[in-house]
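What follows is a single chain, given as structure tokens, in the form predicted alone.
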Amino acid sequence: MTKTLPALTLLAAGLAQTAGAEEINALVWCDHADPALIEPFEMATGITVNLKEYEGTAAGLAILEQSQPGDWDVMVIDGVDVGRAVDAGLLAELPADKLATADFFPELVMPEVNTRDGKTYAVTEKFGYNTIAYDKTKVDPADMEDMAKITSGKYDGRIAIYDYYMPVLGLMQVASGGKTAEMTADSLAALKAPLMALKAASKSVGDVVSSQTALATGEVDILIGGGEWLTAVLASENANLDWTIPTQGAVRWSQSLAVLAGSTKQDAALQFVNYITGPEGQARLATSSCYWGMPANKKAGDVLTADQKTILRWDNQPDYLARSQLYPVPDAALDTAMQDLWTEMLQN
């Protein structure tokens, strides 16, 4: 499915061959560990990228806390958590005039997330939706358009929950008719009863890999919090897997790429950022073997195949963007309350 893109074309995009064996260390999510994404950059620039995977902002920040300044050069981070990293003094300012954001979907530039006081500290690289994924041969697809029908009892024991409190609680807020931007520690109490009811109706709660496996093997028929990031990578193996945005809406995830303030290799790190957010890097990242997602850069559409764009639902994005809400951006009190509620659900 993935086009083979010649590494030499990267040089035309402004990536200069680096003399010597330079290395950068990157804290990344699993989609960046695909050799099809990393090797073309290394071949074109001579820069070796040493990767360490992590899942969840808390885990990434813990790694940084246990490291020395300069140990890490680049970091992938949830868009909603960029501000936390900026407040902690962890991120370097990026030169806005050297970023590809002019080619982005306008909604994905996200200055409210990636900038602070007029300075840019991160750049959106990929996005998608936490919504409803399902096996269309095992459920009534029409039911998947209404969150109330999914949790009505009809599908009890056939549901899995993606184990990440931020998007799932955000999705439940949307399903209740609320706005993610209006969530507070006090208002969160209203989500406790529906969350516990959902847990009681569910068979499992799992991370990315176990969620994919449960849906693909038929252990469950519906995944709350799933979306194209989960089903697209399995499309060639199981065409029965699908996803939708219910009438109530969904939450939109986005991941950002940042250079760490302690890096002593800022130029090489910026080269990596520019590759990942350029058309070819974006196309490879969008179709990573770990999980797929929409590229922030519209010009990736010139590189993706027609089949890849169909799987990503490229032409539906205006509607999906309009009907989705951003992840909650919690203050310390809300974040603690969300994690406490999630832990209570897991232990219930």
Contents of the next structure:
Amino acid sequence: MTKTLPALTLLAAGLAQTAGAEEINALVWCDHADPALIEPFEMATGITVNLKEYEGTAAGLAILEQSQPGDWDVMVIDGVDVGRAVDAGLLAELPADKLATADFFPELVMPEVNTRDGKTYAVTEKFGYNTIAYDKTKVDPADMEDMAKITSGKYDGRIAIYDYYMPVLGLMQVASGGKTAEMTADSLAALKAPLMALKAASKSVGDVVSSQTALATGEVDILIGGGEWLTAVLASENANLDWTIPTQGAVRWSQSLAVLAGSTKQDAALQFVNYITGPEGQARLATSSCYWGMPANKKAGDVLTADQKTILRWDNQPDYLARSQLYPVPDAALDTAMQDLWTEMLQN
Amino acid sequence: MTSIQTTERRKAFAFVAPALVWVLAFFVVPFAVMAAVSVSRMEGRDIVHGFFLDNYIRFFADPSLFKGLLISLEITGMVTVISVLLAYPLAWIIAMQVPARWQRLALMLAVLPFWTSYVVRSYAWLLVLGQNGVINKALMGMGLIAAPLEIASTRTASVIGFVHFFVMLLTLTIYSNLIQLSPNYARAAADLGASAFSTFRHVILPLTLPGVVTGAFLTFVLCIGDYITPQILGGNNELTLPQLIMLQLGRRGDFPMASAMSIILMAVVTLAYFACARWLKLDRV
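Compare with the form predicted alone: the form predicted in complex with its partner chain:
Below is the entire complex, every chain and molecule, led by the chain shown above.
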């Protein structure tokens, strides 16, 4: 009896704890799957975060479509696609006064993306650049400052293209002196010739892993569309990989975090949002083992180490932010036209 | 009908029922759903159900999409022919030259690469075929080439990756055919004055054709529907039909178009089946 009683007490305590434990389900990108990011939140709050990774907004929306309201509580989404999710009625309004946006880089609050009719539906959590990544021992770094030199013929067969139509077409638009915000299905025709020329000069078109492998193994020396998100995670193994923003500019990507409208755990979901967008969460997210990126919250700079800030080019951000343009935000027609052009390029 | 006959019929049905339910649940119903979705259309980002042939018309009218089918057929054709040409001698050696007690070990060694992950194997090939890969370093080290060969991220790389896999499959199907062949056929041909080549050409090859065709058909089906190998090894420099289907799903969210392209892929496989039906002996695999 003396042995049984403590065991039963422990069992009862365990059951009580299990019954009281809260869980949230999160649809995320691979950078959130790093235990170093999630475990501190779970330990501090007792909230278990069940993660499901996805790639591409279409895939994420398809998962939501096949789920019941309430199945998912939070979602990471491409900044440019927040409006699409709001249109579909998928996102819950966030209490703007409880978000940490006052500590953000001003350019990353992005009300044009995260708010609709004065209501906030998402918050930017991470950003970076789709620009030029390269091996500095194999190319002339000065050439990398000019898009025209990269495609001049000097590096033919040594270039890979990141296989995502949105940033690379945006980069082509920027390189041609245009603005990503002014892209239309008609203006896209002007990008066809330079895009096909870029393809002809390239060795491969690859996803994140393929592009990283190609650059890291020396299969190619330049990656169009790459940036810190691709090279930073390899910095410790291959210090020769570098990135820059050419004089013409680059495209800025951002990812947002949102609470889903059907969630029945809005408070826990908001706690998660606040952790991820707070200084500690931001620093951990910025240096996730899957890929690195700049934190939207400036106060993450107090948590990041000097080496980490060097890799992220922390001190260059004012200049980079000024010289980069947001991803194009296409409507359905432009999106279709961009994907048609991209498919044609791949098959060319 | 007697009660015995009725009971027998019920028993027979009971035996067949699980297989029928399986086929209905996992083939007929999904296929019907896919066929229905394939005649829907996208309007903006919404699927409009109905009976529209837009997706099929677009597939054959858009060169970028139709080219995917041609590329798939070209790659699959090359892979099937090369795999057969490599697997037949290998199966022949194992079945006819290797002592019976070592055949099991020889077969196990032949299919050893099956034990590794498909994705890992493809990435391993990428490292072997790359500019700084084993092949280029060896050739340059021997002074046979001055500059590295461009093999990775090409169709050749996809074909090599496929052939590596399918030679194993074909070796098994051809071996299983060869091993069933009585040595008396060859002896009889030799007694009648046939040369070794004539014996092979007129006796052995026709008798082993079912194994060859069965393996070739399985190679065709698995290769034309494969997405991983060309995605990793082909460098996205040309897209096969399965890659284009994945583009419709993952990037465009265009389920009607993806369904239409999948139906077309199934139609191609069905045509291949009818073309091979005369020789197919799937029960011998």
